[in-house]
Every structure is written in structure tokens, then in C-alpha cells.
Amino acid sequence: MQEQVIDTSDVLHDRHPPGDLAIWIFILAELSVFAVFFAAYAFTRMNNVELFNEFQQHLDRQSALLNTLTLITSSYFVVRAVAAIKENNHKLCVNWLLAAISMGFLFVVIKSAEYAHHFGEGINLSTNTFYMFYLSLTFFHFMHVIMGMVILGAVAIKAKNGGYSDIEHTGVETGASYWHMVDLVWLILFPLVYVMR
């Protein structure tokens, strides 16, 4: 009687998280630092509400708003060029790749128009509590959405060098978790500035 030999690469491969190890560390670590400052955020607010609540009223939710869309869709286009490279389709992953970057470069823009008004006004870390938090917090998403889009850049020259495939496309899953990561935490920064009263 001939034994049937069962392959499990496929199963031992969906019980990992997709991409490399050592990008979910540092993803934890960030969000980490995120969840300190979020909660630094929410205890300061506590105790000072009046002065948050009346200066929230001076952002930019519309533009806010927008860059959520942003992300969002910008997510999903990683989603699509992972999905592509599965497929063994390099064409697609790269177009899919940059499509995003297109997305998180608007969402640079939108924020940067929203600095420029700001400084404009005069207001900088020193201008009170609520923007000291409001310029930190969202200048350092700034900062990891300016990252995020290197890495996708990165990964898309490879991709379009043929470095992934079908087979081996954990490069393209790593950036994709990164990107996912940057999206989070505006989800979680969006309503926790702009709109909690």
C-alpha cells in the first residue's frame, strides 16, 4: 500500500504572519511608541479639555478626513499588488505598488499644506499643550508615511526587477505589513485629535 505524502508547506506558511520576522518586532515596537503617546495624549486632554476642545475646533478636518480616505485607499492598493505577485504578475505588483506611493504622496501633500497654514499662523511646539501634542503626534505618522513610501518604492524597483514571485514574495508581504502598520495608526490618530471631544 503507497502512503500518500501530504504537503504542508502551504499550511506551516499561513500559521506566520506575512513577511519577515523581524519587520513584526519592529512594527511592535512602533506601535508601542505610538500607544505611549496616545495615552500621554488622552491623560493630558483629561485635565485640560476646555483648551483641547477649543483649539481642536482650529484644525483641518476636511483635509484630515481626505488623508484618511488616502490611506485607506492606499492600503488596499497593497493589498492588490500583493495579491498580484502571488499571481506571478511583476507588471501588475509594480503598477498596484506605485499607485499606493502616488496615494501616500498626496496624503504628504494634504499634511503639508495643513503645517504650512499652521506656521503661518504662528503656531509651533511651544504655542500651547494641545499643539505641542497635535505637531509631535502627527509629524511623527509624517515621518513614517515618508518611510513607508521608501520602502514601497524599494520594493517595487525589486519587483519590477523580477526579485519576487509566485514562490518568494516575502519582500513585497514585508512592505505591505509596514504600510498596513502607518495606516493603523492614522485610524487610530484621525478621530483621537480631530474629532473626540
Partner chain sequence: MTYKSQSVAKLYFIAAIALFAAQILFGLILGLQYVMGDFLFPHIPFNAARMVHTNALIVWLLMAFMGAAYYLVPEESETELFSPLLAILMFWIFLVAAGLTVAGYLLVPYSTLAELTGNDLLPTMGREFLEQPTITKLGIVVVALAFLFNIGMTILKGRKTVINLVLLLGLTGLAVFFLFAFYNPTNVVLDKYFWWWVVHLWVEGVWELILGSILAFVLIKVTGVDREVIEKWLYIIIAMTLITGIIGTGHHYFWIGTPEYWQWWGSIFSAMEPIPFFMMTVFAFNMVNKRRREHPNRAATLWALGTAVMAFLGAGVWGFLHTLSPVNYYTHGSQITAAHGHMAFYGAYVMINLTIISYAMPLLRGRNAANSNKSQIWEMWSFWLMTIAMVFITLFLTGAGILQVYLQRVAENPQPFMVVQDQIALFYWLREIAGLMFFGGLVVYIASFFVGQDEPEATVAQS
The other form holds:
Amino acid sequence: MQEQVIDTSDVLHDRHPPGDLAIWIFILAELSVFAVFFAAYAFTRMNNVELFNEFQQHLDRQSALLNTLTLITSSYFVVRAVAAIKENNHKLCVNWLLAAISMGFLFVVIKSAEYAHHFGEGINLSTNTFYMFYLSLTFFHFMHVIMGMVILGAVAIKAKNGGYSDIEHTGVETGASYWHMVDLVWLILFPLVYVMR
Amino acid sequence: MTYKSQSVAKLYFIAAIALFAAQILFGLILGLQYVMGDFLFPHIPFNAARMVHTNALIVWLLMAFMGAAYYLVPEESETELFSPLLAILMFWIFLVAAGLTVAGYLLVPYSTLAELTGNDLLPTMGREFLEQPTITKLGIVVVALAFLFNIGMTILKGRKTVINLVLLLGLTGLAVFFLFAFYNPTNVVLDKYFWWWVVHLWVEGVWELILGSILAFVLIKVTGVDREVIEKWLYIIIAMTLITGIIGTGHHYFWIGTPEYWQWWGSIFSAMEPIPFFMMTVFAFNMVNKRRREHPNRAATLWALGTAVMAFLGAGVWGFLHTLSPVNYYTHGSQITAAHGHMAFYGAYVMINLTIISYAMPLLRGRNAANSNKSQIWEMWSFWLMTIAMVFITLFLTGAGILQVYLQRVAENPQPFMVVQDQIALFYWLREIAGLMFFGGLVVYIASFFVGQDEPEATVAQS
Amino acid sequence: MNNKVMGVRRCTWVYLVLMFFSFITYFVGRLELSGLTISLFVLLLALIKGQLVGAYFMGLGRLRGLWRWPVFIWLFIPGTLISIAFYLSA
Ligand code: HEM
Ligand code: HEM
Ligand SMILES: [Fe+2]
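Now that you have shown the form predicted on its own, what about the form predicted in complex with its partner chain?
Entire complex below, previous chain first.
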């Protein structure tokens, strides 16, 4: 028998998602919470179209766009970090991770400024149904960004100490998967809450 | 048993089972009073019996948790308990306090008990599950602190495992949230608001951590599966528990005067609370399927799997049933709630304690790994009797609850509470019969500790 | 992930598409366009973005079997529900 060598890097080759299976179960559970929240938003809006349309105008769309760009960029950086460790390049991997974390930090700063603005106007969860959803959804997501940064931070530290290699890098992929999930949620949240009317 | 000091667990387990028996006896009295209003009146009024039933439940679960901790922490830490003496001392304080409190409930009217124990100095009494006199509550705090100190020091000087740390986190949380039992504002909204921090954040928060770690411990022992695999599961179960359970408290904030957003927060987050329970079920069956050895204690494995299934049914399924605010609008405080309360408490916390007792007791009593076949067969019979009886109690109460909600709250001509109660009495009779079956199971359970003592240990079946 | 299209990593292409779609979404909001068609269009862009992230960033696109689908299904179900809700309220 002759063995055939083919490049499997891009063809269908695996049954398991990258990273630890446990994180994926966690990701699915988290995604379902957000899914319920999104659907609840849409159906509540159905009965309060005017209210939602009116107060949506008060949101800061520009910040939302910037935040979308930071998250997408940071997700991209994480992809590059995974690619780097697969080439056994620790240093590069750490640098990409740090870049990703800084983008996450930028997100937090921009979002905090938005919150400061709203709170300064005396807006809170009880102001009206639209703000209730806006604040709940974005804040729940906000907490995930922070959580994701902590995870990426832990991965970066371990990577810096040479804890990963081209052979064993499950941890990097685990952190990456979680971070992409945070991005993914925002990609729906942004148009739904800020744009669609 | 690897460490001598583990033997203090035995005291706690025995007392727990005795209180369990008392709890069920009073359950039967309550069940009968539901259909024969003046049964035992005026000697044991419904409200007193109810306090004994629920408080005995809580206290025996706490005792068994402590026993479990005293058993598994030395083994996990690979060191003797920091102070066995302190553990024994605390046991007696706890037992005497519990005994006096129950006697107080039964012997004097509740208001007199409040007066006698100086409730007016620091009023904490009169709220469901927290009816204990203030001095009893203080006693509980002392016992809990000494217990945490003892367990914490043991872990500190020994090996630190994930199971140990999760258990410690759960037990600490248990103590911390109990402190809200001392906060008793006159504003009823605030009162209820924080009351749930004890009740809900216990059973749907920190107790779940305790449940998870005990289950993980027993599964490691009976299946021989790698610790690493089990720890990974524990992590995600805990994370999911906390994410859903903490904000899930909102499912009690629908109608008590709290802001409207709780309708959404409570509904959405608590609707996800079944997920960690479901993970636990998958986890337990997975581990048993991947087992690396056959453990001769088949009863313990049965209890462990039973816990995983019944906790999911009672907490997950029956909890979900009434957790969305539009549903809870109708079912709030009905027999549906009682159905759920019974199956959830039994499936999660009664069964996990019976699991660890089943695993540890034979070892504490000098066996190598397991009881004799005969004793295990009795125990497994009691498992099925009690579990099936609890399923029936739950189903009958659910039937009663559906009718009650319909007649009293949904029908075009809603009827008054007591009129409806009369119409659903049949279900209460059936519940009482199922309760008798439960009691039968409990008798078999207790008997299983006495039968087959002189027979040889069970060995792994060579089938 | 190392393979390139026209000399640029595939993930970089995906990144550029994601950025581009985000700008479109922003301008729709900026111009305060409204109505069912516009909303569904914006939603569709978001779903495509989500699928790109799932398939290329998360790496699910390479998988065989069940794990290929969770993100797709996750996008599909709320996407459908949101569409229905917007349709009914239009
Ligand atoms: C092992 C875990 C659990 C235990 C021991 C438990 C126990 C209880 C008990 C005893 C009550 C009645 C409290 C009272 O009003 O006196 C209750 C109420 C309630 N439980 Fe649970 N529960 C558990 C988990 C859950 C879960 C996971 C859910 C949701 C999915 C849930 C949903 C509810 C709801 C909505 C109520 C309020 C019912 C009403 O409005 O009357 N529970 N629970
Ligand atoms: C291990 C088994 C049992 C557990 C864990 C348990 C638990 C509980 C709990 C948590 C409550 C408070 C429920 C609530 O606030 O909604 C309660 C009340 C009650 N239990 Fe049990 N119980 C058990 C066995 C029984 C049995 C065998 C009976 C009788 C047949 C019984 C009859 C009652 C009655 C009548 C109430 C009062 C309900 C009310 O206030 O309307 N219980 N039990
Ligand atoms: Fe609850």
C-alpha cells in the first residue's frame, strides 16, 4: 500500500470544533440566552413600534459602528494568533493576542462612554421598554467582552511562558472560540438594536 | 476510609437520617390535615407541622452536607481533618439547637416562642424557611463558621483539587447568603427581595456547586474516570449555574413590587437554569458509560444516576414549567409550586445526600468498598420506592395545581380559594397515599443499614 | 487557514468583507432608512457576517458532521423569529 500525502489543512478533515469541547457546550448555552433575548426584543418591539423607533434615534450609532469594527478587528487578530501558534511562533501569537485584547479594551472604553452619556441623562432600566432592552442586552454583552478579555489574557500569559506549541495549542483555540462568540453576538446586536426600524 | 478523622461524618449522617424520618412523618401529618382539617388540632396545628416539615428538611440537608464535606475533604486533600474535635463539638451544638427549636415549635405557640427567644431585640422570625428563633440562627452561624474554618484549614494544608475548591466555594456561599436571614426590613418589598437571596440563591446557586462537587467526587470513585475529564465538566456546570441562577432570582420578582424589567430578566435567565441541570445528567451518564472499573457498591451508582435524572426533572422541567412570567402570572403560589418544590428538593438535594451516604457509610462502618448484596438490594428497593412515590406526589400535586389554577384563576367564573380546595380534595388523598408509599420506602431505607450486616461484602458480578 | 487567495490570507478577505458590511449597515442607519425591506436587508447582512465568522474565524466550515452547524442554526432561528416579528409589525 502506498500512502498518499495530501494537504489537509483546508479540506474537510475534522469532526470536532477547535478548542476544548467543554467551551463549545458553554458557548452554545450562552448563545441560546442571547437568542432568546433577541427574539424577545423583536416581539416586544412588535407591540411598541413607535416607542422603539423613537428611542432608537437617541442611540449613538457612530459608537456602535466603531465598536463593531473593534470587535471584528480583534476577532481577526485572534485568528492570526491561532495561525501563529500553529506555525510554532510563540512571540507572534502573544503579540496578536495582546492586539486583540487592546481592541477589546477599546470596545469597553467606547461602550462606557455611551453608558456614561445615557446615565447622565438619567436613563435607567425603568425609563421605558426600549431602554430596558437596550441596556440589558448591551450590558450582558459588555460583561462577556470583559470575560473574554480575561480568558484571552490568561491564554496570552500561558503562551508567553511557552505553554503552547504547534502540536498542543488547544488552550489558544479555546480562548479564540469564546472570543469569536462575543463578536458573533455583537454582529446581530448591532443592526437589531441600533439600525433596524 | 483512608483517614481516621473522616469518621466524624458518621455522626452527621446518622442525625441527618433521623431528621429525615421526622420530616417525612410531619409531611404525612400535613398531608392528612389538608383533607381532614382538624386532624391533631389543637395539639399540632398545620402551621407548626409545616415549620417542622420544612425546617427539618433544611437542617438535615445541611447536616448531611457537612457530613459529606467532613468525609470527602480529607480524602481529596490527602490529609487528616484540621480538627476532628471541633467537628464533633459543632455536631452536638447543632443537634441540640435543632432539637430545642423543634420542641419550641411544637410545645408553645409561635408568638410565645418569639417572645421567649427575644425576637424583639433582633426580629428575624416569621418568614417561610427562616422561622427559626434568632438565637437558633446565631447558632447556625457559629456552627457554619467553625465548620468552614475546619474545612478551609484542612484544604489549606493539603492537596487542592477542583472538587475541594468548588465545594468550599459552595459552602462559603451558603454561609454568606444565610446572613440575609438577619436582614428583616419593615418594607415588605425589600423583605421579600432579600429573603429570596437566601432561598433562591441557595438552591439555584451555591447549593448547586455543592451538588456538583459531591456528584463529581462519587463519580470519580465509582467509575474510575480521569479526574481531568470530570473537572472540566464541573467547570462548565458551575459557570452555567452562576450565569443563569444569579439573575434567575428574577423569577421571584414578578409580582412583589419590583421594577418591570425583572419580568424579562427573570424569565429569560431562569428559563436557562435547566441547562446546568441537564449538563449534570449528561455528565453522570457519560462518566458511568466510560467507567474504567466495576465498583461493588452498585447502590451508590444508582443513587448518583438517580440524582442526575431527578434533579433535572424536578428543578429543570418542573421549574421551567412555571418560570416564564406570563405562565407564573397564573400559577404563582399554587400547588404547581408545591409540586416543583417537592421534586426539586428531593431530586437534587435529598438524593445527592443519600448518594454520598450510600457511598461513604459502608466505608465508615468498616467495610472495604461496599455493603453486602442483601443490604444493597434493600437499599435499591428503597431507592425505587421513594423515587417513584415522589414522582407520584409530584404528579398528583401537578394535577391539583392545574385544576386549582383553572378553577380559581382562569375560568370565566373564578371560584374562591376554599371552594376550589374542596373540589380537588381527591388529588390530596392520592398525594397522601403516595406519601405513605414514600414512608414505606424510607422504612426500607433505614432497614437496609441493619440487614445483611453479617454477610460478606458484595463483589463485582462476574456476568 | 494558511492558504491564500490572490496572495492574501483567506481570513483577511473575510475580515475585509465583514468591515465592508458593517459600514453598509452603519450608513443605512445614518440615512435613517426604514421599512421592512431595508430592515430585512440589514438583518441578512448581519446573518451573512455571522456565518462568515462561524465558518472562517471559528473554523466550523472545515468540519464534518454535526459541529458544522451550530452557528448556522443559531443564526437561522433568531434570524427567522426577528424577520417574522418585523414582518408582522411592518
Ligand atoms: C434544586 C433546585 C431547586 C429547588 C430545590 C427549588 C425549590 C423551590 C421551592 C421550595 C419553591 C417554593 C418557594 C416558596 O414560595 O416557598 C420554588 C419556587 C419556584 N421555583 Fe424552584 N427550585 C429549584 C430550581 C428551580 C429552577 C431550575 C427553576 C426554573 C427553571 C425554578 C423555578 C421556580 C419558580 C418560578 C418558583 C416560584 C413559583 C411561584 O411563583 O409560586 N426552580 N422552588
Ligand atoms: C423528601 C421528601 C420531601 C421533601 C423534600 C419535601 C419538601 C417540602 C417543601 C420544600 C415544602 C414547602 C413547599 C412550598 O413552599 O411550596 C413542603 C411542604 C409540604 N409538604 Fe413536603 N416534602 C417531602 C415529603 C413530603 C411528604 C411525604 C408529604 C406528605 C404526604 C409532604 C407534604 C407536604 C405538605 C402538605 C406541605 C405543605 C404545603 C403547603 O403549605 O400547602 N411532603 N415539603
Ligand atoms: Fe428560584
